[in-house]
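Coming up is one lone chain in structure tokens, specifically the form predicted alone.
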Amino acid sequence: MITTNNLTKIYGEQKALDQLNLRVNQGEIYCLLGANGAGKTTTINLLLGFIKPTSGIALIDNMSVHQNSQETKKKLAYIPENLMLYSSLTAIENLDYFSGISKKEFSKSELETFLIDAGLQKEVFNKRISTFSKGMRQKVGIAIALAKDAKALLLDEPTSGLDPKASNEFGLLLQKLCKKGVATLMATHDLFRAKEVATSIGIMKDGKLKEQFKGDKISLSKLEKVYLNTMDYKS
């Protein structure tokens, strides 16, 4: 569902991404770890079609992102570190608005079901987003993905700034989407959450994918050790 083949992005003399090859199938969660500047966000932006590759190809459901931009966007949902919602609108109004952009219309009860499935409490459905915590806003983002019936989910540091409880709840929501067959690619610094939710984990440095593991084949302590060694950090 999400594929990159020798994907490369060069800015001037800097290689932000260097021949990246990865694959995320339906029902898989792939977590990309790495320091700032490792190439994680560049990968997400290329898959979203926000920027064009210097070489290589980004594919969503076997379609080139840059040759089929509108079609691939229909299959995608994106949750960045700071999700942009309309602060003066309520949760249900935001969901209704973004569903409309995707040319989908739902009844109030259907919209409420998406919010419930995303883990939001019913008593806040009609409260303005300006009153929401980051964790609550991220749940609205998940509801938007559910309403859109997204086949692929791209996440850029979605748990940054969340407290442990909210981060855990977000991880559980990702696993629910995984069971629905959604392919998820998450760029993150959070080794613990990656180990908890990922079916596959990759470690990036200087635009290159340095290490890859199956999530259930590596312990958290081993993952931390490999990560620190890859980053040339002294433990």
Second form
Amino acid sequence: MITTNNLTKIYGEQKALDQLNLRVNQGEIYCLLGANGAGKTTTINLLLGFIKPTSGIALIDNMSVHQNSQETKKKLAYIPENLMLYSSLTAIENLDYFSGISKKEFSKSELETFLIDAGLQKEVFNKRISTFSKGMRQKVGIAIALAKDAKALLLDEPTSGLDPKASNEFGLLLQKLCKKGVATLMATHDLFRAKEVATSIGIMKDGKLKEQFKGDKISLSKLEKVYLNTMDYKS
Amino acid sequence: MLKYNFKYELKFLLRSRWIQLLYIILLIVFGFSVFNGKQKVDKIKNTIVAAEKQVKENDIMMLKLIDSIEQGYKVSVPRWTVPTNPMAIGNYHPRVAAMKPLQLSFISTGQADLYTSYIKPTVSADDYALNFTEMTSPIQLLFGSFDLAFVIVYLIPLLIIAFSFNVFSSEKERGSLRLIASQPIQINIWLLQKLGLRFFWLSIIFISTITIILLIVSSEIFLQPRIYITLLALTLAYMFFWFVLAFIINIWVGSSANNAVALIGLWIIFVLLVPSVLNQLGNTIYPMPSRTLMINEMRAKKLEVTEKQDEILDNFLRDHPEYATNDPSQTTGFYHRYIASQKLIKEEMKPLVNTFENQLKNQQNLTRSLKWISPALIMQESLNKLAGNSTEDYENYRIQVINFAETWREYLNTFLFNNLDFSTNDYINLPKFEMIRDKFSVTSAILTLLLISISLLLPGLVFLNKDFYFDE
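Okay, that's the form predicted alone, but what's the structure of the form predicted in complex with the partner chain?
Then the entire complex follows, led off by the chain already shown.
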């Protein structure tokens, strides 16, 4: 569902992404680990079509992101580190707006169902986003993805800044989506959460994918060790 | 997408109190400016009414005196003011030549604060008093009083800038643009819709506030809906131009701060700089000759002709046999010589006066031919026209007053040179002044504004077809 073939992005003299080959199938959660500047966000930006690749190709459902921008965006949902919704609108209004501009129209009860499925409590549906915590905003982001019926989910450090409970809830939501067949690519620094939810884990450094594992084939301590070794940290 | 943008843009504008704020601001500035303009117009109207009333009262006294004289009574008034003397009528009982304000005069002061709204031409006054050489191009009038035109030309663009400078950049800076851009929509179309909706809502606010204010202050305007609709159409075309500029800047410039600086810069250029440069250009290319020179030459000419008034009168009567009768009892006095000399002065001064008038016309023509550079100029000139206070209106008035003064003199000269007394029967035939306004249309101004806006919008629309990418 999410594929990159020799995806490369060069800014001036600097290679932000170097020949990245990645594949995330339906029902998989792929966690990209790496330090700041490793190329995680660049990968997501390329998959979203926000920037042009220098070479290589990014595919969503076997369609080139840059040649079929509108079609691929119909199939994917995106949740950034800080999900900035419209603070003067309520949760249900934000959901209605983002669904509406994507040409998906829902009744109020349907919108409420998406919010419930995303784990948001009913009493906050009609509260303005300005009163929401980061965790609650991320849940609205999940509701937007649910409403969109996204086949691919791109997450850019979504659990950064969340408390453990909210982070855990978010992880459970991802697993729920995974069971529905959504292919998820999550860029994160959070090794623990990656180990908890990922079906596959990749470690990036200097724009290159250095290591790849199956999530269930590696322990948290080993993951940490490999990560630190890849980053050339001395423990 | 439009349906949802429409629904939620309105909610956003209401909740962020933009709509309420704009209503309050526009009600205050429109209210104050219309009230201000109305006060000025009322003052002009009252002045004209007072002048006409005074003429009527004087006429009653004049007719009573003539009647007494005709019945053989002796009247105790100075010899030179006895109203059977046509020159006394010509000098002491002049008519009011007024330029009455139009229905929309309150919207723009125009040249009204520079020139008189009425004149009483007499037989002995010269036409140079009517020479409006101080009349300037409409550019200078941009720095005028706080009237509705000032609010529309100056303040509305600033409100539009404040309302639209960061429509795109704020989304970018807050981070919500990334979420928007991840939806299957074209970002540039989305931006066009957002700005289009802001134009729509500001237009609604403008129309409703101006309508409320006009209903309160000048409801009679609605009896002539064409004028009201013209005012609205003109202003909306001007607002559209500023929204187009905001759209272009939103697309091509980056941060909110840069957008604001760019738009304020354009405001300075279009509203202040271009009119000022055009004004300077007019003065440089077509400099006005010295007015002092004209006055000195006029004095010298007067002195010269005064010294040979008898000779001038002979020449004048030779040229105007209709005034020369064979009546041997006809006597010639001061006024005979004066009228004849005035004619000569007028003819001799014509080339100098023409120099002034031609330079002024050249300046005005230059401004007119280049006004499309600044929509603010087009707007100011059109509002002046709607108000009936434009340069052309005053020029038209000046010409009509000069013609009327000539008619007034000619009418009374006939009495003078035929040694006829002015009688009560002649009163009804006294020339009267009624200003005839030129027909005007601001359709071309509206079309020019739209044309400028569309030609600016086109590059933006070309840009719309390109894929949107975040800054790399």
